[in-house]
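The chain below stands alone and is given in structure tokens; this is the form predicted alone.
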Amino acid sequence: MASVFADFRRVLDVRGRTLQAIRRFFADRNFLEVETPVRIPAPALEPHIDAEPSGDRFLRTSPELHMKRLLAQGLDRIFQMGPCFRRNERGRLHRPEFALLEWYRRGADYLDMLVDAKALIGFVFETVLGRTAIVYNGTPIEVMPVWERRTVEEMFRAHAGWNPLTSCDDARFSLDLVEKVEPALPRDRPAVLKDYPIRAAALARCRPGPPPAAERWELYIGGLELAGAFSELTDHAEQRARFEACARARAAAGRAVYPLDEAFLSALEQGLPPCGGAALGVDRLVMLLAGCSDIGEARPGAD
């Protein structure tokens, strides 16, 4: 019983200085703290994310939407870490409930957030552990300061045997991703997987081709996929058609259809100039550094 309670400690304490170190790297860069509404009234539509209802609300899958209205309104570099909310979702990596980090900032495009990203990542190494260097799973993993980059295109070509940015199916393309791309990205050191087809990133801004891509990344260290990054898509009647889209595929699912988020399309339509969002799985980072197997293990005490 005591070594339990020593591990449970020990977590706990991991848990707290990663807060505290994530919250010192935005401040020491000028970020801002917010806090945005965890019970809102239209989670944003995406294909295979659903919300849990709160009575006449839903609770939120990300602070996304309310995140970028504040950068409507004139801010320019905002973090938060709180509670999110995905129904259905519980697994070794996965929780109904789960604790999410986005940060936003102006006149960034999703490559400088990858930039933010991998400065946060050493920092919050070196502040909670003194190193950059871990052993998870078996695998010895050097986090700084080689970060591997490959995109969808070449992964996908090179381990399914097709170009998901030239080839409708959506259902292969999560299917293989899970089942040959991630599995082939690189374990001793983080990988970021980039430049993904436009229906695979609702909010993001697309560069032009051939063949057009969404400007995507996600990151994976250990086999863990950490953290995602958009240059955010800012124009308000591309956003309102892929929302619309999105509705008419979710209903031909028999999957729930929410209500448009109206007042972040207005936001848009006032004006969103160009900007850069993440989000970082703080759970995901925690077993990382605690060397959890389960996400359950990253958060003692709940459900």
Second form
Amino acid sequence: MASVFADFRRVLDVRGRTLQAIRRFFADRNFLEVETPVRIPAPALEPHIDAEPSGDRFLRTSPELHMKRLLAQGLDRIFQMGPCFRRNERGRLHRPEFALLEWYRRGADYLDMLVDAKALIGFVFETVLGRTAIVYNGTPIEVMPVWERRTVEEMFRAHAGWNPLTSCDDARFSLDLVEKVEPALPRDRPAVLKDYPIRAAALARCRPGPPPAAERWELYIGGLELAGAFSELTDHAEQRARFEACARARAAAGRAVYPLDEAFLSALEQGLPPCGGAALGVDRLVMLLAGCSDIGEARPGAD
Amino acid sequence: MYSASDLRKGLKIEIDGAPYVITDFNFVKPGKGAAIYTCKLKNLATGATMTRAYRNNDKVDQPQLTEKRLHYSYCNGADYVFLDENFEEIVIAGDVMGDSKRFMVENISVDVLFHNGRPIEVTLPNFVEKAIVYTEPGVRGDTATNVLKPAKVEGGYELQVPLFINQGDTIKIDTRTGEYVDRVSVRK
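Okay, that was the form predicted alone. Show me the form predicted in complex with the partner chain next.
Starting with the chain above, the whole complex follows.
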């Protein structure tokens, strides 16, 4: 009993110091901490993310649209940490309620956000643990060597035998990503997967082809998908078209269809400056720092 | 038919006509991607293991499984003959019996799992009683249970027993571990 309590307290201590370190990192870099609504009328339309209804509204699946509205109003460096909700997501790395960090930077693209992410990870590990080497699930990991970047195209060609940038079969993409590509990423250091099929990045800017790709990366540490970022899409007509296509696809698949966030779309129309945005799973970061193999252990006191 | 969201640890499913049990299960979802259900599976007939991933819309077959309580009657070469509640004989091949063979005792009840009418798995009671057919003579007065010696029971199974056990004694064996539990009766 005593040791269970000791562990409960130890994880809470790591978690608390992680939150403090994240706040200090952004405060030191002149990012403004913002709070946007948790109950919202129009969650972002994504092909595979379902929102939890809450009365006549929905619990946010991410704070993305509201934070971009703040950028459109003239803020240039903002971050937010708080709970987000995704319906029916429960597994060793998933909970229907989880803590998400998002930050946005005016004038940045997705690779600038990767520089931020690396500085943040290094700072948090040094502040919380006093070192950047850990052993996670039995594997020694150094988190601050050169972060290898691999494109989705090269990894899929090498390990799954096809190129999702030229012919994207949505369901097969996720299956091969989980079964073939992610296991081939290095485990003893961070790995970055970048340049995604456009269908897999509803809110990202595309770089011209051939073949065109969405400017998006995902960061993996110790087999955990820890963070992701976009060069944000700022073209309102393109964004509306993608939301509408997604709404049709969701309806066809029998999934709930959410109203378009017209306030967000008109903010884009007024002018969202070029910017980068990144999201990081705080619970998963705590898993690495406290040595938890199930995300539930990183959320003491939660269900 | 099951849908992918029905999958969970312990569920029995059918793949290409073979029955499997899910021994490990996880829900994964790459960022912005579709839900994937990863399963570790054990073939109930052969014991072979494999992994398989399912997508949201995948359908999974449900096996026709029934369980019957049978009573062991006798051994006929490589075959084991049981009686069901109607005293009908049911023959189970030695390779399906697996390790259970070692612990068969006349009249014990076992639970047998059938897939499409074919026996695939035999579950023994947790404990069986067997007589010792050979062991070195015991040391009089030595009741220590932590010093062990080899012994052979009826049917040929060999295990370690305490020094005070003698040939002809009946002992209780845990069928899950194959280990000695207790002495039931002393040779008259």
